[in-house]
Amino acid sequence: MSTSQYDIVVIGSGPAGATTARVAAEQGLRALLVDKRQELGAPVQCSGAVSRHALEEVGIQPADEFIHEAIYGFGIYDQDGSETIIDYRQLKPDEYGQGANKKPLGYVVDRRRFDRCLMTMAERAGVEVWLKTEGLGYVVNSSGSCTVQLRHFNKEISVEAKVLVGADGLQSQVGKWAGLHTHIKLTELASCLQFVVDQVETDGLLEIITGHEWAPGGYAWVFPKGYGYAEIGLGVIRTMTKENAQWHLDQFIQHSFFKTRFKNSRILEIQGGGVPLAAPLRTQYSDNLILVGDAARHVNPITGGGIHTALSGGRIAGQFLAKLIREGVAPTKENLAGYQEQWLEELGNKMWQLYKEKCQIFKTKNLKRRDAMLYQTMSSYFSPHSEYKKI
């Protein structure tokens, strides 16, 4: 059994893990990034929407390589079709648009190509990358480091690191190794399904459709995907409905106020998965270990958006670990608590505030009142004056 030494080992190569490893390597740390998958970004489990600001904040240049479609605003609808349109091409025509010296608000990205781009950036920063590598466990050593057990191409390997970073997604196994509570309640897990379709017209807006009739506990969406394609999807909380996500998506396509718009659509691809609409983990660290991204529930608890928060959380984690290790601070639980404190200050406190708003909405028993509250909250969230722009 061979042993190698790293400053950090990151398990999970999605946006949070790849960004953590890259930022740490850019600041001089020796980083190993591993993932059990052999194909990055697969299976696709999200719509791929991300703001331009989120990319720029972590040094990612938008590129045709991974961008499906530019986004210029939002359309928010209640279940009967009343709408709030927030189109930055109209709000700030000198700044947003397709002309010279103008820019989009955000993008819908190809997750496979986007994740591949993030890994390439990490490798070019000096990160060592192993695919088809499964994490088996970790042990804290008396020397102040930890030993991480991995299975790399069916060969068990131990590597030594100062800090292990769990970026291994929802219900993180890495977190469980440290005794962290990563279980999520069924009442806070959205069952999501989306169809990639042809022959549905879009106009550069992310369209959000609220209302219990179409998506109990969540919402439906229509997102541009470029080249004449669109994503039609929804997320539901299974404890709020007797039917599954596919039944609700079929109902939305066939019977909603968008049914005429959808009548000629052809399904080209089906994608789905679970998305947490939960509070961030209360404890995201232990001795020689931190969690980031979905593993720490760095997911917007009302929209389910996770790319922006994963990138931002990865930046915070990479910068924090680089400073801690460069200064020779022992990576004990007490010292790693500073990572969560920094994350709370930059992002987490707002996420907790959003979570409390979400709980207030869905504790409302009157469905008509609940639907009105969700529609209003979504409309306010995407407003140019929203206090939640960073998440």
Given for the second form:
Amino acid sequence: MSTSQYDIVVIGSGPAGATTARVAAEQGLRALLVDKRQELGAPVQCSGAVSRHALEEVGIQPADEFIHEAIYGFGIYDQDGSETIIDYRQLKPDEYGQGANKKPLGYVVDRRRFDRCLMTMAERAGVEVWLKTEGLGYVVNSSGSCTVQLRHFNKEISVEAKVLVGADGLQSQVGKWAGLHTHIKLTELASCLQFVVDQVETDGLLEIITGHEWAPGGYAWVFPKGYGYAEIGLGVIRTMTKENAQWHLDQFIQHSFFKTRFKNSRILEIQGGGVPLAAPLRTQYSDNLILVGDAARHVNPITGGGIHTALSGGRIAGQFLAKLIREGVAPTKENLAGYQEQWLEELGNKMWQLYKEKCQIFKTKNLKRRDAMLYQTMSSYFSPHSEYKKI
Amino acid sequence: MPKKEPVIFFIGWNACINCGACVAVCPQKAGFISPFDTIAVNTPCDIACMVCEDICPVSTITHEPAPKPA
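What does the same protein look like in the form predicted in complex with its partner chain, given that the last one was the form predicted on its own?
To see the whole picture, the full complex is given below, headed by that same chain.
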């Protein structure tokens, strides 16, 4: 058994973990980033939609390495197929489009390539990165640091860190180690399934299909996936339906107003996951420990989008930890509370508002009224005038 | 209310898409996991709330009563 010393150890190299580690290293911290997988981003549990703004905000250059397709707007549909199209190529033609000096609004990324790219950026910023390394536990030391137990290619290793960062996703074990209330209710976790398909045309828009008939408690989506491929998926809340996500996805493909469009679709990949449509964790820190990304439930409770919020949360965490450790402040629970305060101020308070809006919609008993509310909320959410545009 | 009988979960690996949703919704303490991003399969679950079976997008989790200790 050997012991090395780091300022921070980050468990989980997704967008949140890799960004936390990179930002901290850029500001002079000694960081170790570990992930249990042999390849990042796989199996894919995400649709991959992210705004250009979200990437630029944390210094990620949009690159062919990870972009499947550029996005220029949204199409929101109600249960019967009535649509609200918000195409920025038409709303702001001088700014958005494919021509010279024009930009996309966002992208659908390949999470395998994207996560690898973020890890590479961290590595180049000086972060030490270990794959095939799982976290086993941590103990707080009397000296004010903590010891993190890891298993790396079957070998047990202990490392010492001032702060352990749990970036281990929705399935977070790190949060449970610290005794944080990470448990999510069945009523607030959408059960999601998506197919990457061939033979379904798309037009640079993220399409969102609302309505209890297709996706009770959530929504269905059709996203462009590059190379002429598309992604068709949906998320359901299982307390609102007897059937599973697979059954609902089959119904949507075979019986919705898009059935002719999907007629020749061929499945190329099958992916799934749980998406929290929940409030952020009330406590995201403990002694020598903070949580970021899905582990802290930094997910937009209306859209289920989590890449932007993971990147921004990672930046906030990296900057906060760099300052705290540079100034020699003890990483106690009391002092790490500042991370959450800063996060609430920049992002979290708006996510709490979104959560309250989401609850208003889904506590509406009348289904017709509820469907209308969700359609209306989604339509205004993505409009150029939305106050949540950058969440 | 009577305490629930402990159960053992089985995963139909052929249908499992390794999405991790069962672990995400599971109220068990840390470590109730398999090496394949699912809930534990060899350890009796004494909570037996079955939310892992509910959340599974492809319904590939089932259970049997855990063997009684001898």
